[in-house]
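For reference, the chain that follows is the form predicted on its own, supplied as structure tokens.
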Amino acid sequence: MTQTSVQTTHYVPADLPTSIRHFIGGEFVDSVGGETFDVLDPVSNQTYATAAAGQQADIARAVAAAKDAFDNGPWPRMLPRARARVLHAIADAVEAQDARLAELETFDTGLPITQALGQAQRAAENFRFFADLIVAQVDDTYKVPGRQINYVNRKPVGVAGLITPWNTPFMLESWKLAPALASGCTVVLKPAEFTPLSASLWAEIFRTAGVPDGVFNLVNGIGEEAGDALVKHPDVPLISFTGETTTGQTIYRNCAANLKGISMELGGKSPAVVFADADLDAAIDSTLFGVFSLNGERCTASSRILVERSIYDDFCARYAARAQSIVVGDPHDPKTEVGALVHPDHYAKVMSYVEIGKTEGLLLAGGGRPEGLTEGNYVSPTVFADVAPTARIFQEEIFGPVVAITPFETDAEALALANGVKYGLAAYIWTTNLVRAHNFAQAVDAGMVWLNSHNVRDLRTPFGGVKASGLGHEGGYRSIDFYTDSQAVHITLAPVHTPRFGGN
């Protein structure tokens, strides 16, 4: 089967550096210890630079650089107000460089440009959000006429833990650190070790937009070292996780000692369920896009599609040849539509799935590397139809460039196909029947479900999974929410009676 493909040569980003350090109370700063680790540029696979591997005593130090500010610096006591203005010249700080970011992140990840340029956007937009939040917030007030007064007083926690993935990592970062800021929190932030080049750009920006020493802080580092020494340091009263299931699951393990507040966006095998009335056309690209944009490595990819008997043969037909259509090649062609894989380690996984599917399903699209790029990370847009719910292809996050097809003949056999994984983050519908589509999405399991629609994402609504798929909800007020303790305050408006224990 063949690939449309593009091969250019490789672009490589002026002044790069060639290594990368922590940030920690407003210093760059290598290990304590002098360890590193190489980073990989995915297109060639080649080191183009070493970063500072942390470990327990650089998260000690990071931890008592982010305590010090909340317990002693104005950040956690500055009026929201002041702290939204600070937010917002991060957004303008983004947005002035979102093409030197884009840049960078699709070096790094293997990103399309264009698709990285609008994550770099996005992340600004995120600042911007929970700058205006902050301010608009309300607070509960409840009153007992002539005996009590009752309100609830929001409290920054402290030291944020922030563990970050691989995939669109700047943006994810800033997913989490604006809230974290917004709410008062300091941080400590553990980019993904694939991915550190951009998560290094944050120091600059925050310091250049006025947030005080000590209250972002930066550990590079992999994550069985740098990553479970922040999650058991004491000092670090919450942690916000997102990647991958069974890591997170040692995450909660390692909480539970301390107690600290956990919120975990983990693993997807989404459906898309597409019935028979649905509008097919726009089915057809919502679902291609679902699943190949990002290159596939997206938690909320709808990598299982569901589809209507009678329909089925139209669908799996038309789905196959725009997926072998679609131009795979260097991330930084403005034609590239799926680039490379981020890491080999993570190619090799995807290539085991595929070879899998070979033996679990009828392969209609792709099936290995494209034509013509013989290094880096490349898969082919890849397309597996009558595949069983039983099948690893069927049940297991592949992340990456792989669907499978499945038909349906009822209502009740697509939402027990839905349903039948461990995982429970997204669902897509697509049906013209209202009541179907509200009963259907009331009835799914997962966090969010779009009906109509790919992935558009009002900030304002709840982010998460169930199943698992994650622990607790972010977006909006949730976010502020996980970041501050609600303390209820009662003021006594009369004379209270109170029994006199004691008393003659």
Given for the second form:
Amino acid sequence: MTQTSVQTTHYVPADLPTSIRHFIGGEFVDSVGGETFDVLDPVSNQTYATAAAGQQADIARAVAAAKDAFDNGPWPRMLPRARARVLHAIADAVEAQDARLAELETFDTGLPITQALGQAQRAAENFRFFADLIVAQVDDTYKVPGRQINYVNRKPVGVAGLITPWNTPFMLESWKLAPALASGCTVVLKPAEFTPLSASLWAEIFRTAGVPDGVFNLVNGIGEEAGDALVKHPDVPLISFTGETTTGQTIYRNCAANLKGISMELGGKSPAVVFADADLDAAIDSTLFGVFSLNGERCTASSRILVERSIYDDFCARYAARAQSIVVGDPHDPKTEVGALVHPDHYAKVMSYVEIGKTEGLLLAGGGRPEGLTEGNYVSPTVFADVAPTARIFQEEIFGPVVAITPFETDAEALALANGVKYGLAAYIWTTNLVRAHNFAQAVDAGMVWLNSHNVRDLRTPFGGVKASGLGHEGGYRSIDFYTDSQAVHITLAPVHTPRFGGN
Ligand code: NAD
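Okay, that one was the form predicted on its own. Can I see the form predicted together with nicotinamide-adenine-dinucleotide too?
Below is the whole assembly, all chains and molecules, this chain first.
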């Protein structure tokens, strides 16, 4: 079974950098020891740049710059309005260059250009949102009449360590940078080693917008080297991490030595549950988009579809026909719907799951490399039906354009299937029965639930997962809570009534 529609050109953006450096204390620098690593583009799998590979010494330098900017610089002490103006200037700059950002992101990640453009615009929105939030922020004051006033003195925590993955890298970096900077923290960002290109653009954007030197620091490098050193550095009191669950577990252990604050957005295997009373056209559109957009490299992908038995055959036939018509090809072509997976290692992992799936389910679409695309990390949108809940493709995160479809008979069985995995990031429920929708939503193990919709969220809402999908929720005020300490200050208004120890 193969894909029918392919785009075969290969676009290379003008003025691609050939070396990607760290940004520390307001300067682009190489690693202290000169270490580098190769960066590939996912369409040719050729090295197009070398990036500085940060080591412990580079992290030490970056943390020292961030600490100095925090202890001695203006950023943590600025009025919220003044910081907000800088954050809006960052958003303006991102919007003004969204096309360039998108073409670089597409080149580095293999994401389809139309989707990369949407991610760049979302990155700008993250900065606008947190700019507005800090200006409007209120904190608690409690009065005990005639005796006491108690208030919350909110303080930025210090140097925030931000560690990000390679899927939608620029947008996910903004998701951490915006609240950390809005809160008055200074930061060290360690972006994913597969996709360092767009992260280096932040340096110029921040400088032009008026972020003081040392507030934003960027160290590229391998997770086990640069990432590990950042996690273990004693002057970094909190780590915000997005990535795989197993990496999150390692980081959690390593944070324990210094009792760091941690926020973890981890993997997912999210169910879309389609009941017989659903609007089937809308459910098919949405569940296709839910797993095949962003190449399926999406933490909230609806990678398991549970379908009520009475509509199962119809759903599977229509779903597979649409999946076979998805346009796969050069990520830069605006007609492309599924591009190239980020890296040959990840491609090999996804392809291995496709082969496992052939032994575990009924292949309805895809199942390998699309015809006509002989190079690059291309995988046909792949649909397996009749997948048992014990199957590996039902249980494990594949993080590619592969979906498992499973039938159910009753609401209770649907809920057991939905909850029968270790993850709990998102769930999507399709039904026109209001009572069933809310009961199911409240019972499902998921940090986020969408009723009759795919993944569209208001930035004020909590974001995060339960079980193996994460620890802590960010989003809206919760992000500001993470990057700040809420110190309680108590003032006595009346004579103090203290038990007089030693006064007889
Ligand atoms: P990953 O865990 O391999 O890497 C993420 C980051 O951690 C990278 O920057 C990496 O260099 C760094 N890292 C690796 N080992 C480290 C260590 N020992 N110490 C410190 N840092 C280390 O994840 P990935 O493959 O880049 O991203 C894909 C994963 O991210 C998927 O599981 C996906 O579901 C998850 N994800 C989750 C969300 C969410 O919000 N829940 C969002 C996007 C992606």
